Each structure stands twice: as C-alpha cells, then as structure tokens.
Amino acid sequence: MTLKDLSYFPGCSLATTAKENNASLKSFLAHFDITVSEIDDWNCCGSSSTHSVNKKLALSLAARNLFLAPPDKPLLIACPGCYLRLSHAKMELNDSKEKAKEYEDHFKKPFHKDIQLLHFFELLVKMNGKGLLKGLGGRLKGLKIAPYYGCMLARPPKMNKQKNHYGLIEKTMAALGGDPVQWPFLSTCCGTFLSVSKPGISEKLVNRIMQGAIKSGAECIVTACAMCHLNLEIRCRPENRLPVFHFSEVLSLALEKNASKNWFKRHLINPEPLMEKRQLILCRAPIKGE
C-alpha cells in the first residue's frame, strides 16, 4: 500500500464543527507529501442517530460512500464513528451477496469488497513503521496530556477482531516529548448525540471526565473524536475548563511552532495561554491596553 495518495472521507463533523481537525490533519499529512482527495459528493455516514432508528437507512448511507470511493486507493477516515459505520457497512455487504447485489443494482456499479478502509490511527502506525515520525522527539516539551479516545473505538461483538489502537495517543505523544498522564476516563462516553436530545446527561458525563483530567495533573486533553471534542467544550462547566485538542492539532504543533495558531480561534476553551507558556506557539502580539 502506498501512503502517498489516499482517498478521503472527512465526515460531517470535520466538514463543519471541527474544521480545525480537518485542516490540521491535512497540514500534518502534507508535511510528509501525503495527498488526500475527498471522494466526490460524499454524504453523512448515518452516525449514531440513524442506525439507532432505521438500520436500512443507516446501511444505505454508509454503503453509498463505499460505492463512491475509488476502489484502487485506501479510503482514509479520521472520525472513529464514521470509520465504525463504514466498516460495518462493508462487513454487511461482504457477508451478504443479496445485499451487495441490491446495492449494485441501485447504484449501477460493482461493489469492490476489497476496498481498504484506513483509520487515521492505522495510517500513523504505518508512517511510524516507515520511520517518517523520527526526528520529532522533544517537540512537545513535557506537555502533560490526558489522552481521550471516547467510546467509538470500541467495536461491537461482530467486529471485535478489528484493531482499536488504544494506546496510540500515549505512545505518539511520548515519542514527541509529551507526558501522557494515567487516568481512568480515557474511553468513557461523553454522551455523544445525547448532548442534543438530553443535554443534562451529557453535561454530567463531560464534567466527570474533565474533573478526572484535572485531578490527574493534565494540562490539556487530546481527543481522537471530533464529536467528543465538541461535547467536552460546550458541556464543560467553568470550574472544569481545560484546553482540549484534536490529536491532529498536537501532531501539527510538533512539526512547526506556529502551525496551528490560526485554528485556535475555533476553540471554545482558549488553548493559547497554555501553548505560549510551553513555548509551543510563537507568543501573540500584545493587545493594545494590556
């Protein structure tokens, strides 16, 4: 498999509320001359909300993206939820000739059962195996990080043989000079879409997570999931506010001191004071009157 030319499914979160995740991921990959091309006319993967109420629609939404993706390139997916839904759809179509034929007739093209779905974590493992991440040690200057995977990397029983890559954030951050803390909430659910329908439940879960990170001595949280990132910021009470980063943002920080500064304005919890304190970004110009 070549790492230089990948097709790409950003998913709804990275295209809207988490544009900084999308931008930092592309910036990080571009540093290594890895080109990603969004599949044309992609649609929502169905996410948690659809598969909870209409399994047929959920399969159709995910399957359409599989049919749109070029069969001769790995399809890179950054969102754990999107990866889960597309992987589940691929498994269903591979397991059922009848379903595969139904969708082939509907989309008027063959289903390529061997299409490779590549989670961003797996790509990092392959990049590290090729030595692409060498020479970046010490860049994060001992930054104390609480790694947060959320629950979407967990697999349902039917998919329990697939890799989940727990531990990758810790290993990568440590290799880059960061200091991952040990804490008990790294895979605790943030409430996901209950943040909209039942915000009180999500608020309780989020603040338990944030308190846990603070008690562990972490200076920030690094997330694997854009939905988790959003919930941690919007459902966090003022006394529990701690900077939250997308994994790709911290990777980009390790490459270039000023790489991610323009993305910080999209954060609801301003991470700049911490980054300036740690000399991970160039200090901002003083504001008149300060």
Contents of the next structure:
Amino acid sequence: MTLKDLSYFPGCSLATTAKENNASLKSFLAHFDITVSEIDDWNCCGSSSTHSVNKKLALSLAARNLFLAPPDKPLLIACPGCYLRLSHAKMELNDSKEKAKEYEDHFKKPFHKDIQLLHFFELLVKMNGKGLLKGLGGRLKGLKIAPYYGCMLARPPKMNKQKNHYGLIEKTMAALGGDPVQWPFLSTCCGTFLSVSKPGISEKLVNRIMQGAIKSGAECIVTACAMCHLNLEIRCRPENRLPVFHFSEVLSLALEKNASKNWFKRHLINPEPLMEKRQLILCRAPIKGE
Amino acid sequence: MDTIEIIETSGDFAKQVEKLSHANLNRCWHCLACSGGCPFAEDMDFLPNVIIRMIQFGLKEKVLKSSTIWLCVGCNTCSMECPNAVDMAAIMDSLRQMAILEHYLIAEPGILSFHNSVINSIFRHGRTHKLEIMMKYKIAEKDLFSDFNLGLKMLAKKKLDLLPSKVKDKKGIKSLFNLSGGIS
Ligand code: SF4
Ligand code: SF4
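Could you switch over to the form predicted together with its partner chain, since the one displayed so far is the form predicted alone?
After this comes the whole thing, all chains and molecules, with the earlier chain placed first.
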C-alpha cells in the first residue's frame, strides 16, 4: 500500500467543533508528504444518535460514504466513532448480498467490498513501520501525558477480531520523548451525547476521569477522539482542569515548527502555560482558515 | 437490589429481541461483568444483565419503559468484558427501536429528543450542525438557560459555527431518509 495518496473522511466534529484536530492531523501528515483528499460531498457517518434509534438509517448514511469513496485508494478516517460506523456498515454490506444489492440499486453503482478503511492509528503504525517516525524523539521531553482512549478500543463482539491498537498513544508519545503515565481511566467512556441531554451524569464521569489524571501525576491528557476532547473540556469543573490535547496536536508539536498557535486558542482549557513550561510554544504562523 | 415482580409476561419478547439484534441471549450466564464495566450502571434503573434476564422472563413493558435502554450510549465497553460475546449494544439498540415503534412510554424523553435533533440536522444538511442541534434541543426541552454561559464560551472560542457544514447533494440525503424511514 502506498501511503502518499489517501482519500479522507474527516467527519462532522473535525469539520466544525474540532477544526484544530483536522488541521493538526493534516499538518503532521504533510510533513511526511502524505496528502489526503476529502471524499467529495461526504455526509455524516450517522453518529450514535442514528444507530440508537434507526439502524437502517445508520446503515444508509454510512453506506453513502462508502459508495462515494474512490475504490482504489485507502480511506483514512480521522474520528474513531466514524471509523466504527463506516466499518460496521462495510461489514453489514459484505455479510448480506441482499443489503449490498439494495444499496447498489439505490446508488446505481457497484459496491467495492474490499475498500480499505484506514484508522488514523493504523496509518501511524504503518508510518512507523516504514521508519518515518525515527529520529523525532526529544521535543516532548519529560511531558507527563495521560493517554485517553475512551471507548475507542471497544467494539461489538462481531468485530472483535480487528486490531484495537491498545497502547499506541503511550508507545508513540514515549518514542517522541514524552512520559506517559499509568492510570485507571484510560478507557472509561466520556459519556458521549449524554453530555448534552444528561449533563449531570456526564459531569460526574468527566470529573472522575480528570481527577484520575491529576492523581496519576499527568500534566495533560491526550485524546484520540474529538468527542472525548470536547466532553472533557466542557464538563470539567474548574478545580479539575488539566490541558487536553488532540493526539494529532501533540504529534505536530513533536515536529519543529509544524504546529499552529491558533489551534490552542480554540481550547476551552488553556494549554499554553504548560506549553511554555515545556518549551513547546515555538509554533509556525497560522495558515488561512486555521 | 429490588425484587422484580413478574405480573404479566410476553412469551415471544425474547425471540423478538434476538431477531432484531442478532444477539444470542441464552449465552448470558449472568456473571455481571457487563454491569460492572458499564460506566452508566449507577444511573440506570436496571443493570444491563438484569435487562437480559427480564427479557428472558418476558417482562416486555418493564424493559421497554426502563431508563437503562436510553442511558446506554452503545459504547461497547460491556462487550469487551463479556466472556460470552453477548452484543449488549445491539440489544439496547433494538429495545429502543421497539419502544419507539410500539409507542411505549419513553423513560428518558430528553435523550430521544436529543437524538431526533441530531437526525433532523442530518436530514437538513447531510451533516450535524452543533449550534442548531443545541438550540433546537434546548427549545424542545424548554431549558434555555442551563449551559448558556458554556454556549457563549464555545462561540467565543469558535467551537460552535454559526453556519452548518453542508452536503451539496440534498436530494441524495432525502432519498436515504425515504429508504430508511425518517424521524421517530
Ligand atoms: S458479561 Fe455477558 S455473560 Fe456476563 S452477565 Fe453480561 S451479558 Fe451476561
Ligand atoms: S454499551 Fe451500553 S450497557 Fe454496555 S457499557 Fe456501554 S452504556 Fe453500558
């Protein structure tokens, strides 16, 4: 597989609330000459809400993206939630000839059953395998990081043969000079949509997670999901505040002048004092739209 | 834990759930690993494994009117703990859909109303527009003031876009809703 030319599914969060996640991911990949091209006119993967109340609609929305993606390129999916929804749809269409046929008739196109869906973690593993991440160590020196996966490592029993990359954040951060801590909440769900409809439950959970990170001696949390990032930031009580970075932001910070200052201005918990302390504040000038 | 009295049972409820969810309820040996791992268990009226037992006993009404089926976010944490590969998230999905289609009283109407705001937003734009979802949800719930300051802060940080990110092919999105049944 060539890594240079990927099609790309950003998903709604990265296109809006988590633009800094999107920009940092692209900036990091651009350093290695990896270009990503968004699927033309992609739509929402369906999100938890759709599969919560209408499974058929969840499949239809995810399927549209699978039919739109160019079949000959790996499709990079930035958000773990979208990844789960799109790979679940791919599995459903592969498991049932009737379903595949129904959507082929609907979209008037063949379904490419082998279309390769690439989780951002998988891409990192492959980049590392090609030796691309060698020699980057150092810039994150001493940064104490609580790696936070939320529910992204969990999946339904039918998909439990797929790799889940447990430990990848720790490994990558350590390779870049960071100091990942051990803590008990790394895979505790952030509460997802309950953050809006049941803020009390979400707040309880988020503060338990944040306190856990503080007790473990971490200076920051690194998340791999934009939804987790948002929930940790908005439901955290003032006394439990700890900067929360997107994984892609920290990767970008590990490179000389790759990160943009503007990403960090969008955070609700200001990470700049920590960045200053750890001499990570040296960023490049923002480019348009960042 | 409270005792659950079995007053009325629905004989084919378990079959109905298995058919919809493709999960095998008989594999469950009630080890409670799922309930121990579920981050929302303490807020649920029945633990996830108790829901399975209730389905097996045919307690359809109690199950479909429970808060558990709405508080479950489908995070699959329980599936990672389950020694018997019981697909709890799929079971919960099916129970919610049954509760809606068969017009049971919804224990957590706010959560359903949130899901509907999201689906509405996807119907209109093909993507989710967070500001619109929050506003519509707050209006539907007649709760305009909680989180007001948070909303302002998010606007100031440009976390909430005023305008949605949109799909061009609106017809294509509508046709998916026609194919799949719309909003509950
Ligand atoms: S973990 Fe699995 S077997 Fe154990 S109680 Fe839950 S569903 Fe049943
Ligand atoms: S899928 Fe539902 S029942 Fe299972 S752990 Fe998550 S919230 Fe709890």
